[in-house]
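Here we start with a single chain on its own, the form predicted alone, put down as structure tokens.
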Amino acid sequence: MQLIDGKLTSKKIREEIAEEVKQLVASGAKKPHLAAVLVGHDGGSESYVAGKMRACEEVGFNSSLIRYEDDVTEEELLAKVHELNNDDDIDGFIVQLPLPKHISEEKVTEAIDPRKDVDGFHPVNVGRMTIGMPTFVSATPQGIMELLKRYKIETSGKNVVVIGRSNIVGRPMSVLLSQKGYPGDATVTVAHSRTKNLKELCLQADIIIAAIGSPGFVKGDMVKEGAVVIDVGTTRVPSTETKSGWRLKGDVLFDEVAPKCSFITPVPGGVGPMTITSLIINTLKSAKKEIYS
């Protein structure tokens, strides 16, 4: 069993990006610039955005954090999105989700210029991904694809079961792995809360991607010998062993499943670190005009 180390892979990719940024700046180009809009004080969002800002510093990007209180109006937020769309110095920006209930996440996402949508959530970018055009792929699926590639995990002709059908992970994952090329060319089944015979489906899978948001959902008797298991789950559960009073738990019952696997991602330290790095990859692509010229 080999552990897929997202922390180490992420560090390596950031070092590569930092080197590329140095060369870009030396050749007279401007530093890539990522902006983040944060509404309110949600704990998870705060730490995630802080991580994004740190990552920018690490690779030599410029970064901006724009904060609003919970009571910001939808109109005011959309005006800021419009302003960022038209700011030539900003290569990419994100509006951190979730947003307060009085603001339509759909409206805000659709207002972002697809050319600056480094989160990869805009319908235009989702559409481009679906038909295999160059695009900004959303962070978690892109991070998983990168891990599969860097660990040289074979996907061609393999049976993949994706557990979860969210627009952020499950659906894009199923599309990416079924497309031509590497990592891809897989036969993909999307399973979810209404799926019957889930255990039997999982036992046939060469690769399982667990993204259902239910701690310890995938158990040892659901996984065949030699399978590759990617755990996307990050549920906070109470813990007396940590200072914060909680710890992250994945969708996979690690102690039961790991001994059967050829490769497995831990939680934390697996897919998680790759999500912020994917955002950095997309911002660099935007700065270099790789997706939209």
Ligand SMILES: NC(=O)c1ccc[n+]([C@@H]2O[C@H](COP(=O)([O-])OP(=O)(O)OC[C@H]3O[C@@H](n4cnc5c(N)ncnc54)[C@H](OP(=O)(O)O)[C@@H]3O)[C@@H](O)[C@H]2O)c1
Second form
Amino acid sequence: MQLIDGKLTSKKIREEIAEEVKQLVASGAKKPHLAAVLVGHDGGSESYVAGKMRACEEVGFNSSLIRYEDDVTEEELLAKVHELNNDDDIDGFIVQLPLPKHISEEKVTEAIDPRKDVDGFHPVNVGRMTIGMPTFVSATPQGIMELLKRYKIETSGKNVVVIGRSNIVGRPMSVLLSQKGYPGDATVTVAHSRTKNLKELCLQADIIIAAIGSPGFVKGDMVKEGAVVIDVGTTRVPSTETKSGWRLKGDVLFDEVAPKCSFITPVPGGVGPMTITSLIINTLKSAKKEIYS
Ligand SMILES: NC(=O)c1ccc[n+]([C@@H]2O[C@H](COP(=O)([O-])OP(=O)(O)OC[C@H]3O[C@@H](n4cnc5c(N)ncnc54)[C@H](OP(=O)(O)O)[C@@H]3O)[C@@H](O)[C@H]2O)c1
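Could you give the coordinates for the form predicted in complex with the ligand, as opposed to the form predicted alone above?
Every component of the complex follows; first up is the chain already shown.
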């Protein structure tokens, strides 16, 4: 069994990007600039956004954090989105989800200029991904594709079961892995809460991607010998062993599943670090006008 080390891979990619940024700046270009809009004080969102800002610093990007309290109106937030769309210094920005209930996430996502949508959530970018055009691919699926590439994991003709059909993980993952080319050309099954015989489906899978949000859901008896298992799940569970009082648990029962796998991602340290790195990759692509000229 080989561990897919997202932390190490992410560190390597960030070093590569930092080097590229140095060269860009030396050639007279401005530093790439990522902005993040954060509403409220949700613990998860706070730590994701802090991680994104830290990653910018690490690779030599400029970053801006724009904060609002929970009671910000939809109009105020949309006005900020329009301002960021028109700010030439900003190469890309994200509005951290989830948003408070009185704000439409759909409206906000659609208001973001697709050319600056480095989260890859705008319907235009999702559509471009679906038909294989250059686009900002959403961060988590892109991070997983990068891990598959860097670990040279064969996907062509493989049976893949993606558990979860969310717009940010499961669905894009299934599209990317069924596309022509590498990593892709796989036969993909998308499973969800209404799927019957999930265990049987998983037992036929060469690659399982678990994006459910249910700790330890994928057990040893659901995985065939030699499978590749990618664990996207990150659920905070109480812990007496950490200073914060919680720790992250994946969707895969690691101790049971790992001995059967050819490759597996741990939680933490697998998919998670790659998600933020993918956002950095998208921001660099935007600064270099690689997707939209
Ligand atoms: N590591 C990272 O960077 C990263 C990034 C994003 C998300 N995550 C984590 O990944 C997990 C999934 O996130 P998400 O946003 O995709 O979650 P989500 O929007 O809640 O979607 C969960 C999916 O799992 C399916 N599901 C739930 N119970 C199931 C069951 N018993 N059997 C089969 N399918 C079941 C749901 O099916 P239905 O559609 O039928 O309800 C749904 O499609 C969460 O733990 C999240 O924190 C991690």
